[in-house]
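Single chain ahead, by itself, as C-alpha cells, in the form predicted alone.
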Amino acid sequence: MDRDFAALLRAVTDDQPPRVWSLLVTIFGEMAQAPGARISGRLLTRITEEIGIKPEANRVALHRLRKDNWIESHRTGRESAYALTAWGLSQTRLASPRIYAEASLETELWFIAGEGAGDAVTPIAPGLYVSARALRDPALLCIPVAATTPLPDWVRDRVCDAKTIALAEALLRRFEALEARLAPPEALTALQIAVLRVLIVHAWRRVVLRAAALPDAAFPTGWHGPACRASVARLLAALEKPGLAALEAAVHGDRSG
C-alpha cells in the first residue's frame, strides 16, 4: 500500500478498524443493491485487506451473514460470489435513504402524548414523545410543531444522547481531514476509491442510524449531524463510484490478490 493512500485510510478510520460483520453489511449496501448484483469473494477479500482485515476474519463474517440471512452464496467452479437475500436487500433499502441523503429527510415534528406509542417515536419524558410523523392511534394525542417554533432545550437535550453527539463531532473532524487530503484530487485506483467510499459510508452509517429520525432543528446544540451529512455528500461526489463490473475485472486480472 502506498503511503498517500495509507494516510487517506487513517484520516477516515482514525486507525480504528471497523467490525468486520458490520463493514460487510456496508459493502453490500454500497455495491450490491442493483437487481442480480453479486460480489465475488476475491473482490470482498481485496477490499477488506486494504482496510487491514485478515482473510480469516472476512470468512467468519461472511459465514455469520449467511447464517443471519443477510446474504446468500453462489458457486461458479472454484469461485464464490455473494448477494443480498431478499430480506437483506429490504433492510438495506430501508436504511439507505437516511445514509445517502444530502439533506434531512424529515421536515415535520410532532409531540405525541399517551402510552404505547411504540418504537417509531423518541421518548423525552414519561408518556411524552417526539416524532417526524403523526401516529394514527386514537389513544394518542398528536400535536404538530410549526417549523418556526423553537424547541425548549430540555426537549432537544433528550433527543440525542451524549455518546452520539460525541461520535458525530469526532467523525466530522475525520471527514474534514479527509477532505483536506483529497484537495486537490489524489490519483487513486478504482479499488482505492471503492475502499474509501465504503469507509466513509460505514462511518456515517454508524452515526446517522444511532440518531433519531427527526428534523435537524430538533437536535441539541453541539449536534454535528448536518455538517457530517454535507461532508459525506461532498466526499462521495469527489470519489465517483466505480462500477462493480470494472472492480471485478480489476481484481480478477490482478493475480497478486
The other form holds:
There are 2 protein chains.
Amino acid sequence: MDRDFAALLRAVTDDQPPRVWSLLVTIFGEMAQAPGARISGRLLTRITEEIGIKPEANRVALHRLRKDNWIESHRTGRESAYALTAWGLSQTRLASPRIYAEASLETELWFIAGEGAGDAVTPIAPGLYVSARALRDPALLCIPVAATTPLPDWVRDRVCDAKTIALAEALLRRFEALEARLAPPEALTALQIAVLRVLIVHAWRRVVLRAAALPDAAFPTGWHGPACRASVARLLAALEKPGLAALEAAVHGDRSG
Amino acid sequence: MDRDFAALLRAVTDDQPPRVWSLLVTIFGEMAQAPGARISGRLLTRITEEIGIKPEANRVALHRLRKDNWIESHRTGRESAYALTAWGLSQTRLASPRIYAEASLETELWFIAGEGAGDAVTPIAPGLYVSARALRDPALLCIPVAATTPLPDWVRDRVCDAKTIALAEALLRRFEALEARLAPPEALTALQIAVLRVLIVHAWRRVVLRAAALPDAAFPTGWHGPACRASVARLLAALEKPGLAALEAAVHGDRSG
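After the form predicted alone, can we look at the form predicted in complex with another copy of the chain?
Zooming out: every chain and molecule, the one shown earlier first.
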C-alpha cells in the first residue's frame, strides 16, 4: 500500500479498525443496493484487507451476516458472491437516507406529551418528548414547534448525549484532516476510492445513527453533526463512486472492465 | 318583598345567601368602578337586606373590607359612604374583564415545559403547563398550540377540576331558570334590578375566577362555562344597569333622581 493512501486511511479511521460485521453492513449499503447487485468474496476480501482486516475476520463476519439473514451467498463456479437479503435491503434502505442526506431530513419538530409515546420519539423529561413527526395516538398531546420557537438549553441538552457530541466533534476533526490531505482522485485506484468512501460513510453512519432523528436546531450548542454531514457530502462528491463491475474487474485482474 | 321578585332571588342564589365580604366586593365592582364613585351605607344596607343579609353582618363585612384596604369610608353629615381604595380598584379592574366578558378573553393557548413556571400557568403534569400566554423565562419551553391541535382528554381534564365543572353546571341551571321566569324590567324597581345584577355577577364571578384563564377549547367536555357566560350576557343586557345616582335617590326617598 502506498504511503499517501495509508495516511488517508489513518486520517479517517483514527488507526482504530472498525468492527467487521458493522463495516460489512456499510459496504453492502454503499455498493449493493441496486437490484440484483452482488459483491464477490474476492472484492470483499480486498476491500477489508485494505482497511487492515484479516481474511479470517472477514469470513467470520460474512458467516454471521448470513446467519442474521442480512446477506445471502451465491456460488458461481469456485467463487462465492454475496447479496443483501430482502430483509437486509429493507434495513439498509431505512438507514440510507439519513446517512447519505446532504441536509437534515427532518424539517419539523413536534412536542409530545403523555404516556406511551414509544421509542420513535426523544424523551426530554418524564412523559415529555420531542419528535420529528406527530403520533396518531389521540391520548398524546402533539404540538408542532415552529422553527422560530426558541428551545431552552435543557431541552436541547437532552436531545443528544455527551458521548455522541464528543464522537461528532472527533469525527469532524478527522474529516477535516482527510479533506486537507485528499489527493486528486486520478491519483487513486478505483479500489482505493471505494475503500475511502466506505470508511467515510461508515464513520459517519456510526455517529448519525446514534443521534436523534430531529432537525438540527433541536441539537445542543457544540453538536457538529451538520458540519460532519457537509464534510461527508464534499468528500463523497470528490471521490466519485466507482462502478461495482469496474471494481470486480480490477480485483479479478481484468483491467478492461 | 313581592313574591315574584323573591322567586327570582331564589332562582339565582339557590336559597344560599352568599358570603357578605365577597358579595360586597362584587357590589363595588358592579357599581363603584367609575372615578369618584361612592356608595352610601344606606344603599349598601338596602341591597344586602334584599338578599337576606342582616344589617349587622353588612356592617361587620364593611369593617373588614376597610381593614383589608379594599374600601375607604367617607363621612358626610350623619351618613357614611364607601369607595374602593386605589388598591381595591386595581384588584377589581384585574378581575372585571374576565367576569364581564361576553366571549372568552383568551384566544391563545401555550404549552409550557420546564421548572419554575410560577402560578400564572395551569399545571397538567410535573413540569408541564398550559397557559394563555408565553412566559419570558428562556429556561422554559413555550410553544403556541394552534386552535386546530386536538387536546387529549387527559390534558383538558387537568385544566378544570370536577368541583368547578359541577359548580358551572349547577349555575347554568339556575341562570336558565332565571331567564325563564325573568319579568319584563318595567315590572322591577331600579333597586330590584341592581340586586339581581349583583347576584348574577356574583354567582358567575365565583365560578369564572375559579376556572383557569384559558381558551374555551382547553376545557374538558362537560364544562358549561361558555353557556354560563352567554347567559350572564343575556341577563345583564335584559336588566339594564341602573345609575348609582338613581339608586341613591330611590333609597333616600327622593324619587326625582
